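Presented as structure tokens, the chain that follows is alone, the form predicted on its own.
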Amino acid sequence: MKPFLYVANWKTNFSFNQEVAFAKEHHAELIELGKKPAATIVLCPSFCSLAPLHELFKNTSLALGAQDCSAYKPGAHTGQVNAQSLAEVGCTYCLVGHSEQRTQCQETNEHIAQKVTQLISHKITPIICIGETSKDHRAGKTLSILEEQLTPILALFNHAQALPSLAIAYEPVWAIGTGTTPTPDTLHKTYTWIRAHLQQKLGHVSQKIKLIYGGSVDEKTGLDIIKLTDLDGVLVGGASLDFQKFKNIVELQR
């Protein structure tokens, strides 16, 4: 059984009481979870609770992800929470370029490879979000989109004979949150797109590159995703605020 990510993505939709009573609920169960053979558990709360579940949940297997971080190092930033801060609170994880952040804060293509860069120097294994919108799927244009988000985070390793931990997250924006998701046969055509222009771009050492799916994972769209031969793990928001939910995602994968 290959190692399988299960990222889960609380957005705003907790207050800081409800993510720690969330976690101390079901701290047992989390724990127990995350000793499933092949199986990474990464917990992505809001910035305010990070402390707090990292306290909850240290030496064991799960490991946390925050939602984003500034593209800065430590400095004149304000309302930013920089890379280190977080790998200090023990992430070992990050969302970055989540289609959330692309509208709702105008974030580039560039400001978001400049936040990988922040990550992976303080060892966070950056999980890049790319997608394409419903009205670009339409039109075509997924795979164009979708060498436009990558073109400057690939221009970061160029000639590179090693890579660190990097896990790209397709998502497409007409998915999220609403119940449809892309067919199998489509899903499978667009990675086999990514790797291969992974490879292109990057060579051999592409292979090291987590490829993982969000957008509308359930109980029910779960086992058609995770049966993917292409994919390393799944993005999982609506879901993972309900525990039992979460966990029969997990289980899916035997």
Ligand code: PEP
Given for the second form:
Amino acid sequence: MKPFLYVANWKTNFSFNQEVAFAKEHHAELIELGKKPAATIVLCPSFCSLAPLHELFKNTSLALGAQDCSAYKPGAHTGQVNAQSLAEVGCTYCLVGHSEQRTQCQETNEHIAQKVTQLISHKITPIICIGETSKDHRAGKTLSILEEQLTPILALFNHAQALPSLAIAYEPVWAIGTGTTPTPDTLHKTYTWIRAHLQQKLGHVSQKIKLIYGGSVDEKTGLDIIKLTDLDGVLVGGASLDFQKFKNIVELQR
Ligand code: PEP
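Having gone through the form predicted on its own, I am curious about the other one (the form predicted together with the ligand); can you provide its structure?
Starting with the chain above, the whole complex follows.
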């Protein structure tokens, strides 16, 4: 069975000291969780904590992810963190295009595609977040928004014979932190469309792209979501801040 991804996005809910304390307090249990053969656990703390968490978890089956990355190579980009540095502190995954970045930092789809290029050149798997706002959802524009968000990303691989490791996280903005999730049926239809779209644009190599869901996943909502056959993982925000809740999600029966 392909390992299912459980990505913990801590955002900036914890301070540096709190993130390190969390990792130390749950060190053994997190490593144990990471040993589940059918699961890949990815912790995404804030930038400052990546290096100490790498020290704590190196040579274990736990993976480390950043929450963002510079779109540029090392150079004059004050305040940014480049992909090379992320690789050097042990990141093997990185979120890009999270809706909070898209709205709070006015990120464009083209800029996100540049970040993907940087990550790939350092062998970091980009977890590309896409999703429609509640207004677009109500207007029935979900699929056209997803297509728009994916276009500059897929253009990077138009003529590729082989694809690097990539994950696409569908996170409807209206589901993030609200306790509301799309129905399994709606999700199934959305993932069927995403798969077909990837296939149409990139051909059979697109099969290896991992499809993830994010938005209010907890022990209850996760029950139906993780059973979706077309899903390769979940991105967990709020519920990942409580070790027991996160563990319960990882232990839900697929
Ligand atoms: C997220 O913002 O990536 C997320 C999944 O958040 P939550 O689980 O809190 O909805």
